[in-house]
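One chain comes next, on its own, written out as structure tokens in the form predicted alone.
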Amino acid sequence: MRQLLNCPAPAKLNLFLHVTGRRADGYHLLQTVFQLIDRGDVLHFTLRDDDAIRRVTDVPGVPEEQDLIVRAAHKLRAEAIRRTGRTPPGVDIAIDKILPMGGGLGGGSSDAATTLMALNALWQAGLSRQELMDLGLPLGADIPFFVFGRTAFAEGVGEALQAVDVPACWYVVIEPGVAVPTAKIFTSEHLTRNTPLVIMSDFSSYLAKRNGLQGFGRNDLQQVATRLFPPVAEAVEWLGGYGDARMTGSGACVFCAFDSEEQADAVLAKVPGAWNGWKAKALQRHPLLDMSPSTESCEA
């Protein structure tokens, strides 16, 4: 194969997000449920005749050498060289950027995970899924989840993952028009860092009793983000008129679950014009988990 085209990098939502402590190295300990959704960026990989790794699409505000896509590609190639003794060819990486930066949707991490999975196939590097997860963790705490590729109960810094079943549903997501820097939220003096631990069965039992996704836990980062960024608070308040609206990740995007696409459409039609609103369906599996090894397109 010389190329892999149309490789999806789906977004995630945090159905809840608790900060349960802080390690000596400064990393925060979390508990969350990551939910994949069917909206995201799309990446395209084409092998080169030299050894250069290039991002051929301009991404405003993200220099090429700092992009997680490029860093993930370099890291995977170094591991492939170590294992096989041969240098994989260079690659041009194009991206159709759909997800907003600073939105809490995991766009950069998902792009990096898709890069690891696609280039592992294209370069025939032979790494297992767990090895790709381990390779991605130093680049970003959410990357292992996207490589794991299933709705997951996560602990630690986000790398300890267990697959979990959740009901099929649709989400309305609002982009409030601000980018929230993750570091600003985690360094705030107002952040709660001692939420009591839960276990996965607590979450599963709650869903079974309530027959839906509404109301379990909270997002501990939301109180900080809404204090610092009023548009996030406004979006939470507005969408909260239709259900249990909450922020995903460290913000800024706000979401609410609905049982049907029709319900989501009805709410979406009322989103104020100042915001970008959209709907997405819950995904149980990352599309690349089912990628055929013999095709030049990641599309099913």
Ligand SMILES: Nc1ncnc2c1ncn2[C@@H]1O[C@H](COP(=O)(O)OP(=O)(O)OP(=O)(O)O)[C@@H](O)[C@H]1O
Second form
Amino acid sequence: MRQLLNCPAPAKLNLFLHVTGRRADGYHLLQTVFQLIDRGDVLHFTLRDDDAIRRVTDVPGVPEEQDLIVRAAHKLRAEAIRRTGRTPPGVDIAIDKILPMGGGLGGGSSDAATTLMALNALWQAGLSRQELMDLGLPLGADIPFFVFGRTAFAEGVGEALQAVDVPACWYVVIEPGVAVPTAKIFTSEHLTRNTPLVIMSDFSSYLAKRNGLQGFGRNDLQQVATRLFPPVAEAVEWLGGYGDARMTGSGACVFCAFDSEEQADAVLAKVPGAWNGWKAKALQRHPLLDMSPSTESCEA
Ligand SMILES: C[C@](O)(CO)[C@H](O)COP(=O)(O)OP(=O)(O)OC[C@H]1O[C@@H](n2ccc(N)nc2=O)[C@H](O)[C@@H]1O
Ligand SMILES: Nc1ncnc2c1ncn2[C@@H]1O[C@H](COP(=O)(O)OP(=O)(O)OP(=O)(O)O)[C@@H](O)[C@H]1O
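Instead of the form predicted alone shown above, give the structure for the form predicted in complex with this ligand, please.
Let us now look at the entire complex, which starts with that chain.
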């Protein structure tokens, strides 16, 4: 019988994002806190009778062979063959694309991470979580975090991860309607790359003292993105009227934390019609974290 898995690929927010240096290969050293939220894409995996890997949903602007989902599946298959000597069955992958591309929500990376976790289980390839993280990193800097699967303090290019506890809260997120290419922000001459290092306990004790998420650090990519993309600046200014509004990742989305769903709803009701706005709850764990093919979060 053909096996089918329906698997969530949640978004992330960068609660702060400091650029602390640049590596010889041009990649930037970061410090950030990644927060998972309960909104994301959903992927559907159906095993095939042959050994082909196919994306069966059209994603405008992303050719099938360039899709991180397909590239992740091919990488895992090569590793599975190397380990087991067997070619795993092919798979059709359908996607409900909810997250905007170039939104700073890590949609492509999360799709790839979900693909690695789901196929590792479906194919019984036997890779450890760390091995999946290592396999994913060359495809996207955020992939290791999504495989790690917990709210995390991250360093390096985002691959050195430590789990961190943050208070439960709700976010209002605004999509300003532009796609921001990550490389364009990182290569800007206006980007500051020397923010002093913090240590994780600075963030944790800040949270403990303030009993809230507002105000720690900043997003160093924000001043570059707002300069290049005025709709991002407008969203930061508007949402900033209700709290500490920030951009996530390299943009374009802007978010603000609220203690309760009611507070988030009240702000959401006022979002200007030109923007897509929504609320999401903070997730402490990725829904697939404890996945085996029979778990509920990845329903057969
Ligand atoms: C900014 C973040 O959103 C923070 O979560 C991510 O680090 C970006 O991750 P991503 O979109 O998966 O980015 P990647 O596809 O890995 O990289 C896109 C491009 O951004 C630049 N880039 C990315 C990450 C990083 N730490 N330094 C960089 O300089 C590089 O030019 C790279 O070619
Ligand atoms: N499955 C996919 N979903 C979305 N984008 C994909 C996918 N596969 C490849 N891409 C490419 O990756 C680019 C970045 O997509 P993504 O949605 O991860 O951006 P982002 O939200 O800005 O992420 P980040 O926070 O990592 O900067 C897209 O513009 C697209 O060209």
